[in-house]
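Below, in structure tokens: the form predicted on its own, a single chain.
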Amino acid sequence: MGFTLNSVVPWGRSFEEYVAMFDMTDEDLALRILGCGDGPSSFNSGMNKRGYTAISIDPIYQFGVEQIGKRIEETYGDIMEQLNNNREDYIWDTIKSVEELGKVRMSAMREFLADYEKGKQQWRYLADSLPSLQFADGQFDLALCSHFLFLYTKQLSFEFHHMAIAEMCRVAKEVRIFPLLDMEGLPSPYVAKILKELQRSGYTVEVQKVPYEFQRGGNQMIKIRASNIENTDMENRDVLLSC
């Protein structure tokens, strides 16, 4: 069965949240950036407005703006109800309430929708998905993945995670993944295994605390870089890709 929009619960985060989640500097923002699984976030729009360039990929980009907008409306109430029922799982510091969170998320998704058609024409939003991407080796300086890998530990196998991260490492010089928790707010058991595989394959891997915590305990990202960007041991990289 192919990908369907009815299987998606769109929930877009803002440009400012992306910057905090991935601890991004002005220098980072100026890089060639790929966002994996960006969905209806306003990160790409925010980048474009500030004169930066990013490409976002997500399978939902095969659908039109009206279809995505309708799906956002269909699922918004259910998401808000779940948040109300599980509010103790979150830290209400920067965002003070469930109602304020709803406004923040809806604002980000409306910005995305307003930018979407123009962004598609400019090839900033591409219908593509992990674990197999259409890009050339090393095409990007930085690949980001927010609230997809590790979050869906029970839904996506270790093999999927392994292949997806290997693919991100293939197309980008540096990879950052946030958060490291699963849907239940627990540390994903895949993290330690992935770290070992990456280190074995010659990558430098760092688990880094970031200036963002909304889901309790969700304040860490993985940062992955080839130990020597210019002279990566291709034999080691092949080990990772073939596992």
Ligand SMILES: C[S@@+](CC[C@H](N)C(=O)[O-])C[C@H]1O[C@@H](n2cnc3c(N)ncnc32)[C@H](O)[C@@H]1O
Second form
Amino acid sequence: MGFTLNSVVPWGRSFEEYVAMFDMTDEDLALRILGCGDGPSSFNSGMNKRGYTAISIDPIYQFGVEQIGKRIEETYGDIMEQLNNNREDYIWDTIKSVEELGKVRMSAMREFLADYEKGKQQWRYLADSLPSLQFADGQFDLALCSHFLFLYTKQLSFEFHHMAIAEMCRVAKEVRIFPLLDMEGLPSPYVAKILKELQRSGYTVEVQKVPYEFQRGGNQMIKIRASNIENTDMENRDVLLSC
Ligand SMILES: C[S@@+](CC[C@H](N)C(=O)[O-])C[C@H]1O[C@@H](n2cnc3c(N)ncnc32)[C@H](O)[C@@H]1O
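Compare with the form predicted on its own: the form predicted together with this ligand:
Every component of the complex follows; first up is the chain already shown.
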């Protein structure tokens, strides 16, 4: 069965949240960046406004602006109710209340919707899905994944995660994934296993604390780099990835 919009609960974070979640410096922002599963976040729009370049992929980009906008309206109330019921799972210091959170998220999603059609024409929003991407080896300097991998530990297998991360490593020199928690706020059991597999395949892997914590305990990302990437030709990289 194909991907349907009804299976998605669109919820998008802001450019500023991405910068904090991935601890990005000005030098990082100037890199060729791929956002995997960016959905209705305003990351891509924020990058573009500031003169930087990012390509975002997500299966929802096969749909038009009206369809995505309608789905956001349809699901907003349910998400707010769930957040209200689970308030204690989050830290309310930067964002002070569920109401304020709703405003922040809606503002990010409105910015996304306003940018979406122009961004599609400029090939900044591409319909594509992990674990198999349309890009060439090493096409990006940095690939990011916010609130998709590890978050859906219950729904997506270890094999899916392993293949998806190997694919991100194929298309980018460095990969960052945030958070390392599942939907229940528990550390994903996949993280340790993935780190071990990647290290065995010759990657340098680092768990790094970041200046962002909203889901309680969700303040770490993983950073993955091919060891001595400059000296690694593509033939050797394929061997590294075939773990
Ligand atoms: C919780 S949202 C996160 C959106 C955004 N990254 C953020 O942090 O605000 C998860 C996103 O993953 C996308 N997604 C679902 N399956 C995917 C796949 N196979 N590959 C890439 N993205 C996928 C969904 O469409 C959705 O937009």
